[in-house]
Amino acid sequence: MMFDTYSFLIVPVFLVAAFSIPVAKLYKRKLPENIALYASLLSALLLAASIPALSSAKTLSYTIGGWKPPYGISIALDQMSAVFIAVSLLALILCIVFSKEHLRTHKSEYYSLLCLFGVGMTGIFHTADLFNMFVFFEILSISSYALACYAKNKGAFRSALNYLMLGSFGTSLMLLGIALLYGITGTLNMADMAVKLEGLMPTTPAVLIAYSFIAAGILLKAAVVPLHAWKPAVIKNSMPEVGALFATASTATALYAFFRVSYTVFGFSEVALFRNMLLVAGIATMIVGALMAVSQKNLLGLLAYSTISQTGYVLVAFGLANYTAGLFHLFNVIIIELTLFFAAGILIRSAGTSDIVSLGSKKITHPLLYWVMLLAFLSNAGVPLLNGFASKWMIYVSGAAQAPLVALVAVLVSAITFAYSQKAFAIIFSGRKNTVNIKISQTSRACFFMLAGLMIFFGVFYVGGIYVFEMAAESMLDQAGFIAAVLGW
């Protein structure tokens, strides 16, 4: 039954919210932002209500329209997708909260786009059908292109147009790969496709070509080196809240899709060559992201490259087959980057500039902003007793046991991260003249305290994080369980 899990209602909730917001603005100006927030909070409650069913059955599945799988459109929820939904909804909710403090015009269009973003994001997490994954990626992408130019300046329009062209190329690659797989297997259902591919892998070149197209399209969305160039340009020219969404929820969604296709459909968890490719991609992403961040003069640009660098750690962890560490680090990065982007947004709007040197010429004395940015920068660099260190340490240990050179590179990149982040922090808060008047609402203060608390909690009590993400990793690797649940075996 569909209502074994209420989570399947999340996509319709966001869809209704997206189309009701333009009408709601005719009655009351504040309705659009409230509808978006309530839709996000309701989605979080629906996910929470699904946990009991998910704890008794590791994968929950439903086929729309009553058609038996694999002919009907299947949706599924397992522990892995539930974790990704929870983290991404947190990012979306906080983005809406901080946007309410600063957005002055075109609110209905903005919040409607955020809800469409939620449709695409949560649709990808729920679908068990490759074509529908592509459809939801398109919804996510279209809303992202519009959000990217919402700052309404030349730089934003230029970077959004570039993102549109590259993103369209990426989704075209995905569609081509999916079409090839459909031609080979005669199905689009992920579980059914996994069964039919089992006898074809790895001796059929067409299958590997199809996978390469899909993987390239998804990794472009995740901004993995060398497919990363669009992301810093978009984030530098976007509203900080939109940049936060791209750096966290958008990246998490793309990585989820990549892992779902790679492990559930193709069963690559035991393929050494695949893990080695992840190691190479992860190391390149770590190094390029960190080195590019060093040279950044724009605070949002620095945070964008920092996010790319941290994504490399996630890929390295997966390349080392330490999936728990990879998922835990992805969660930690999302918490850290949300803190940094929201704090940067308040700084930039208050000082009127995103240039780090220009920020340093002003006197910024707000204690909350000072301490949350310091905490987040330290956690990002992997300083002990903070959440960034907890997951990085797991990666260091795995690397030292399997590939010492990889561990050494990871430690060196963390040192570079510490250097550029502390340099930027010291410059920003070194000003002695031109005091900047910074106002932070009580709601935003509460969000900052919550994010800071999460950084400290998962740094000190990291065992709780390991437990949660170990379950998610086991679910991700349980290809047989996913197939049995979706196909009703």
Second form
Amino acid sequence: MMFDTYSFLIVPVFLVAAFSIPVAKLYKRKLPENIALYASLLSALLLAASIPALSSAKTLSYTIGGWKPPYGISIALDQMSAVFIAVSLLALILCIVFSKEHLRTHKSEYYSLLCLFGVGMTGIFHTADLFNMFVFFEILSISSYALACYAKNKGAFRSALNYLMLGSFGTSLMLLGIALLYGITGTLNMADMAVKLEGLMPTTPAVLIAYSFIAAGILLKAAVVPLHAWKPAVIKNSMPEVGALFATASTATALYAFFRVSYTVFGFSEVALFRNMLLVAGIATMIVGALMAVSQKNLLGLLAYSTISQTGYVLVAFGLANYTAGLFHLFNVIIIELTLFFAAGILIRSAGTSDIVSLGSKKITHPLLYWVMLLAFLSNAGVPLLNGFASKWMIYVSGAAQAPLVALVAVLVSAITFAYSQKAFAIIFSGRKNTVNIKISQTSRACFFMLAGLMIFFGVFYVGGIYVFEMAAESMLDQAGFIAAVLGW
Amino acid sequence: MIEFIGAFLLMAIGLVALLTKDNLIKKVIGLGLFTDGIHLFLISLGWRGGGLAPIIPDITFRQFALLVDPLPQALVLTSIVIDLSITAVALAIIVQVYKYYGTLSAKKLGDK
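Other form of same protein, the form predicted in complex with its partner chain, not the form predicted alone:
Let us now look at the entire complex, which starts with that chain.
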């Protein structure tokens, strides 16, 4: 088939876009944002071109420069990475659209950095080589550090510096883990390493030390408790559009890398200890995120902690071995948080404050914003007939069957989520004086309608939509299939 | 063995600097030292006494076993470039922090 491997062009497309933007700016002031938008739309098309081939062959692979797999760098795309790419591209496209509509200055560097973010993100989803994954992680991180500085208040620089110190220490740990693994196995190709590790695992404990270095580096990026402290500070101080990207796309990328390393390279899917550790980390993340969200005075801080808490649910679902529910919940969280962050962005720009109480002292009478935020907050708390409920329900059910205590905690955290969401929502829309003038362009309206539509669709008809996540979960656990496809067996 | 001890010593020095030093520039230096320790570790993995450069047409079959592993050097080269750009971004942010807060002390920065 012709279009099989077109999705591998996504990374070069973003790279070319990122470096052509500073030049394009010299010709036309509005060109940068259009280049970024069209590059991401083109990437979505390229991904779509690979879908037919993916539905027949589970994993597509490609070797750069024709060097045979264990020696050259392999690129692989399976159904799991396709789902992650689709979701993260959606976040990136919406981020570019909302920045285009609502940022008054046309900063070309900003769009260039967004494209670089796209390079790192899609690179991690495509690569089948551990060191390559590290390099793309660094590209993602460096563009994130720069994007985190974009708000013009001075707090942004402080939190960005904090993020940089922690983040690059995390990626250094990852490099150390990869170096140890290379020393032990003599290979960097994920499939080849998986084959070699299978024999080494019981006899060489150093392998587990290497794994824990890599996992610590990745989980720091995913903001799993206790490695979460940098994230709310960064999101609180950066622009809401950038915050949306950090809350959704970079969490999804880090979780993808974590699952890829844990399941495909190390084959931990059947290890009980690993599942229990996921459960513990997930429950801690869930509770700490929700409790910290309750005490937040800043709307963006509340959303940031809410994201962290929802990431905990994803880990819990994986710990309960309900992988479909985990991936489905991750998708739902991304849709919900995107809606909330973009709506909050418009509110904060119009009202000039991100403090919940000061937002409440102003009269906000925009019906679209009101309904969209209500819907997203309800879905976040897990109210039936909305997508947040559908995936949480699946987690409750498998929790009740395997570990009732976990299900109980999940329900309790959901109740806390409901409480802080409704409190924030009620305060924000309670103002009766000082009307805020809110303008939302047609494009943004369409985006909000699409997000709301997705929330309702996956809440009501999730039986149809869940098929995609079932396939993704299946391909994530199919270690043998991945190895065979990448090594060309 | 000595090179591995040296590598981990370098990492430890970097880690101590990163965690205990108050000055932001010194923290960045610590971060650099930590990464350099990892680089040294990677390079030592590929080291072989009396080895040959792995350029295939120049060697006879007998020398084949003497070739060094070229991959760690390629990895370290990539990683050095990444480290350079992280240091550059870190220093750029520190310049901005100094401009707005007027201090390079992490402790004073935390109090403000």
